[in-house]
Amino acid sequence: MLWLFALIAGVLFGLYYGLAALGLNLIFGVMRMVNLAHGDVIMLGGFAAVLLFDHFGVNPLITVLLVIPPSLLVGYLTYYLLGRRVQRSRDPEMMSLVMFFGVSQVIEAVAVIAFGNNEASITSAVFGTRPFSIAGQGVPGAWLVSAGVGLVALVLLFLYLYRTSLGRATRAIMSSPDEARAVGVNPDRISALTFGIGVGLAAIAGILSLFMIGGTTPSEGVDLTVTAFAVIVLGGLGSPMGTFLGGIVFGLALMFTQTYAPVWSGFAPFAILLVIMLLRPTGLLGRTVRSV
C-alpha cells in the first residue's frame, strides 16, 4: 500500500521539517528578525556530527546533547553583537535580511575552506540496519529517531513557553512587546536566550539532516532556509507550535508527490503553500497563537 507508506513517511519527515524550522520561527516571533543564516547553522550542525563521529566515534544522539551548550552560547553572543543593533533599527525585518544574508555568505565561505565542497554523511546503520514495522510498513530506524527528537523538542519547548517564568515572558514579548516591557520584562535577556535556543534547535536539526536528506554540504544552507521559511509560513509566522503542523503538511505533500508523481515533488509543497496563503494569509495556526 503505497499511500500508507507515503502517509507514515510524510508524518515522520514532517516532524523533522518542523524541527528544522522551529528555531527560525521562534526568533521571528520574539524579535521580528529574519535569520537568513538559519540553514547555514543547520549545515554546521551536520558537519559537527560528522567530525565527532569520524574522529571520536561519537553517536549522533550524543552529539545532539553536546551541541546544545555551545549553540546556546553562540546564539547568546550573536544577539548581543548583531541582533540587538538590528532589533533597535527602524526596520528590524529588512535590516535582519541584509545582516544575516551577509552572515550566511561568510559561514558558507568558511565552511568551504574548512570542509571542502564534497558531501559529508554518516551511515544510517548507526541506528540499526533492520527497518521498523509501522502498520505493516517498513520504516528506517533513522527516520523514527529523527521524528522522535522532533517530538521531544516540541514538548520541551511547550513546557518552556507555558510552564516557566522565562517562557511566559517570551510569550508576552511575542504577543505585545510594549506591554511586556511595561510589566518589567527585560527584552534583551529574553531575546538573547531565544536566539540561543533558536541556534541550538537548528544545530540539532542539522545532525538529523544527515539521515533525513542524506548528508550535508557547505552550499545547502540556502535551500534549507527556503524550506524552513515555507514550513513556518504554512504554520503561521511567529507561531512555534504551528511550525510542526506546517512541517507535517509540507512532509505529506513531499512524500505523496514523490510516491505518485516524482517529477512534481519539488513543486507540490510550495504550490500547497501558495494555496494556503490565499485562503488563510496568517498560516494554519498564526492567529490562534499570536492572540495568546
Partner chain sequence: MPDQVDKCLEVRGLGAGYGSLQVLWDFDLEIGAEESVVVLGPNGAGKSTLLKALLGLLPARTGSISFFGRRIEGLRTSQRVRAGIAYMSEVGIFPELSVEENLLMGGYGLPRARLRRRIEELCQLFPEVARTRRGPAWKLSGGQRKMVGVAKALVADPRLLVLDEPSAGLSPVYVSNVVEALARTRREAGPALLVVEQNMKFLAVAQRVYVIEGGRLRFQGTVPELEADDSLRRAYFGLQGA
Given for the second form:
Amino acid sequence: MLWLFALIAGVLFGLYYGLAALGLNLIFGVMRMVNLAHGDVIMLGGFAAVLLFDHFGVNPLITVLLVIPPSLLVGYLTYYLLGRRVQRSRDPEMMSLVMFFGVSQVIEAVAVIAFGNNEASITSAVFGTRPFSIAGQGVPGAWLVSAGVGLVALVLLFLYLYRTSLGRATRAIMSSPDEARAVGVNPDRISALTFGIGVGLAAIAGILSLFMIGGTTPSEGVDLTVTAFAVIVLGGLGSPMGTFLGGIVFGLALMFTQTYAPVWSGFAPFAILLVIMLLRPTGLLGRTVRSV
Amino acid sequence: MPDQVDKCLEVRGLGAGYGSLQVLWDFDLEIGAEESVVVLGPNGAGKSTLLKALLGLLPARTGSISFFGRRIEGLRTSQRVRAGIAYMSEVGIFPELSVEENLLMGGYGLPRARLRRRIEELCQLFPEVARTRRGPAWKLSGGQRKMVGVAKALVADPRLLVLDEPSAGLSPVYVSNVVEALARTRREAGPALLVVEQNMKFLAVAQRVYVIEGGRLRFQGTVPELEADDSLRRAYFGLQGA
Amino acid sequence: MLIPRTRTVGLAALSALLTVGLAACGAASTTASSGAPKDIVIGTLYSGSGSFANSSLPEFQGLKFWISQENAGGGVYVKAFNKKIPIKLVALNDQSSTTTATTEYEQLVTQDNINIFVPDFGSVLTLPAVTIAQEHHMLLFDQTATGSPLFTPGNQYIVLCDLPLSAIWPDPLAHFILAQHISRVAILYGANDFDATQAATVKSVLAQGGVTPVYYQAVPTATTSYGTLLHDIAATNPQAVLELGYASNDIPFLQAVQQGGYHFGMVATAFPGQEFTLIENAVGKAGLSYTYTYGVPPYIKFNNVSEGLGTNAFIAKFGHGNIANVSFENVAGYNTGLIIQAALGHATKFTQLGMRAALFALSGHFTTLDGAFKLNSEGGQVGELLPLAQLFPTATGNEIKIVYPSASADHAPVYPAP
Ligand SMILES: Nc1ncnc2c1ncn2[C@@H]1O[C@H](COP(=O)(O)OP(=O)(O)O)[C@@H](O)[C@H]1O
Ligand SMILES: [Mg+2]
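Having seen the form predicted on its own, could you now give me the structure of the form predicted together with the partner chain?
Up next: the whole complex, starting with the chain shown before.
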C-alpha cells in the first residue's frame, strides 16, 4: 500500500507546507509586498525551538505558543519601520523585493554569527518514536503533531478573518485597499497586525520544520521562501484557503514522486506548479487577475 | 453663525492630482444641509479625482474643505468617514466579500447592535438588497451592485452621501431603479447628496448642478439655468436624444 | 567530501555581488635576484559565510596552522634552492559563491603572482579552479574535491591531497556487508556525482559478491524529508539501509528513522564521522547509536608518519590535547600543507610540473596523519582509504570506533544493531 502512505504523508506535509506559506500570502494579499525574508523567519523559529529545548528543555509545542507574542510585536514594528515606507514608494512591489531581500541577507548573516553555520535540530524522540496507525499505515507522531498545529492555526486564522471585525477589514483591504479606506478602515493598523500574524505563522512553521524537514540552518531561508512562494502561487495569490490547497497539492506531488520516481521528487512539485499556471493562471483558488 | 452650520460642504480652491500630473484645479463647490447636487462632466474631466480629494484618498494640493463648518482637508480618510461622509466609488463594493459583509463594512467601527439595526432598516428600504443578502457580492448584476453600494454607503447613517457615477455600466432600466432608490432615501429626510455623473438622468434628483471640464469648474446653477445655456445644452442634452 | 548542500543557488550569486568582501592577507612577493623567491606565495580561497563556511573555515584554519608551524621554523624547505623560504598567504573570501570564486581564482593566478594554488573546500567551489589551473599551467592542490569528473587524463595540473576519490570511499563499507552475509541491502543516494559514484561502487562490489540491492534509488540533493522514502524502503524488508548524501541529508534521514520507529540491522550514512558533534547534537544520542559511517581522521590515527605531525601530536598541538577540538577539516587543511611541503621539499626544479613529478615519485612511499598518500595517473587520490566506523553509545554520547577492515579495527562490529 505504498500509494496509501504517500497519500497520508502528502496531506500531512501539505498542511505543513500550507502553514509555512500562509503568512507570505497573507502579507502579500494585504500589502502587495513579497516578504523575501519569510523563509528566514521560518529559520529563526526553528532556532528558537532548538535553543529553548537545548538550554531549558522547553517542549517545542510550548515554543509554538511562546513565539507568538514576540512575532506579533516584531511584525508590527517591522511594518511601521519598513513596510509602510515601501508601500508609499512609487513601485511598492519592486521596492518590497529589494528591501526584504536586504532584510533576508541581514537575518542570515546575523544568524550565522549567532548560531554558527551548522544545521541544528531537536531529536525527533520528543514526539515519540512509536508511529501511530492511520488506515493501517504507521505514521510518525511528529507529522501528526505538525499537521495538527497547522490545522489549528488554519482554523484560528479563518475564525479571525471571517468572524471578527478586524478580520473582515483585513479581507476588505485584500479585496480593495481604496474601497476599504473609503469606509473608514485604517490600513496601517490592519497591515501592521497582518504583518505580525504573518511573521508568527512563519515562526511556528519553523518550529515544525525541525520535524518535517529534519532541521534548520541559517542559509535555508532562501529555499524556504522559494517553496512558500510556489505554494501560494499554486493555491492562488491572496487566497488563504488556496494556500492550504496549494500546500496539499505540493505535498502530494512530492510524496507520490518520492514513492514512484524518487529522482524526480525535487522537480515534480514545480512541474505541477507550471501546469496549473498554464491551465489556471490565477492558481487553484485565485480570483481574476488583478490590475492594481 | 447659523448660515455656516446650514452648509454641509464648502470646497474652496481645491487642487489635486497624481504625481507630476495635476488633474483638478481651483475647484469651488457648496452643498447645503439636505441639499442634493450633481456634478456633470465628460469622461476624464476629473470627477473621480474631485471625490477622492474630498474623501482624503488623494491629498488636497491646494484649497480648503469644510464639513458642517469644520475644516477637514487635513484629516485622514477614516476620520472624514467618522465625521459623516459616506462614499461609493466607481466599483462600489468589495466583490470578494458577501453582500452582508459589504453592509457590515459600510458601518465599520459602529457599535454592533446599532450596525445590525441599521442593516435591517436598509434591507426594508432596499428589498433588492435584502434578497441577495446572503450571497457573495461578485455574483451580483451591475444594477444590484449599485444598489448594494448605495445601501452600504448608507449603513453608517452619513450626513453626506457621495456617489461616483452610479449609472456607469447600467442599462437605462437600472439607471431608473437607482435614481428611484436615491429618491427614496431623499424622502426619508436622508443625507445631503453629491453625485458625479455623465448621465443626465440623475438631474432628476438634483437641486443644483455643477459642470466640470478639464479639471476646472465650468458652470454652476440650477437645472433650468443649465438648460438655458446653449453650448452646455448641446454638449449634455444634445446626445441624450433617446 | 564536497558539497554540504546545493540548495542555495539562485540568490547566492546576487548576494555575493552585493557584498564582495576581499580579505587579502598579504601582498604578492617578487622574485629575488639569486633566482630564489623572497617568499613562497600560497594563494587560496575560503568561505567566510554561506553554506560552505562550516566546512571551509576549519579547513582554512588547518592550512594556516601548517603555515605558522613552518614560518616559526624559518620557512618551508625548498629543495630547488636548498634553503628554507618563508611562506606568504594570499587568501580571498568567496562567501560560498561559485561566481565570486571564479573571479577570485582568476585574480590569484593572473595578478597575485602566487607559487602554490590551493582551491576552497569541496567540489562545487573547486570545480571553477580546475579549468583555470589548467589554462594557466598552475598545479592545483585540490584539498577535498573528490568527484571523479574533476580528474581527466589530459590534465596534468591537479593532485588530490586530503581524501580518496569518492568512488573508492565505500569500498570497505561494501566489503563489510558481504563479510556479514547481508543479502538485503537498500541504497538511497543523492543525485550528484559525489553520492552517485559511491552508490555505483557499492552496487558493483556487492554484485561481485552476488548481492543485488532490494532498493536502489537516487533522490535530489536538496531532499530533506525522508519519511515516505523510508516507508517505501522498509516495505522491501532490508537488513541494511545505506543513505549516501551530505550532512544536510544525513540529519533529516536519521531523524526520520527515529520518527518512524524503524529498526534495521544496519544503517549507514556518510557524514557522522566527519561532522560528528554537529550531527549528534541535531539527532540526539539515540539517533546515532549503532549506525555506521566512514571513519576519517582524527578518528583513524596515524602516528607513524613520514611528514609533519602524527595524529596524537596534532591533537596535542592543534587541539590542545582534546580530540573534540579537532575536526576532519582541520586535519585536511593541515594535510594540504604537508603535501605542499613534500612537493617543495622533493622537487629538484621549482616549477609546477617539477612539483607534480616530485609528488608522483613520493606516491605510495609517503604517510601523513591523513594516511598513505597514493595517486593514480590522473592525480586522483587512491590512498588515504576510509575504513568503516560504527557509533557506540557511552554514558555521555556516542563514540566512533573503526570496525572494518579487521586489520585497522579497534572495536568489533555489532550487527545486527540491538
Ligand atoms: N491613478 C491615476 N494616476 C494617474 N492619472 C490618473 C489616475 N486616475 C486618473 N488619472 C487621470 O486624471 C484625469 C481625470 O481622471 P478622473 O478623475 O478619473 O476622471 P473622470 O472620473 O471624470 O472620468 C484623467 O486624465 C486620468 O487619466
Ligand atoms: Mg471617474
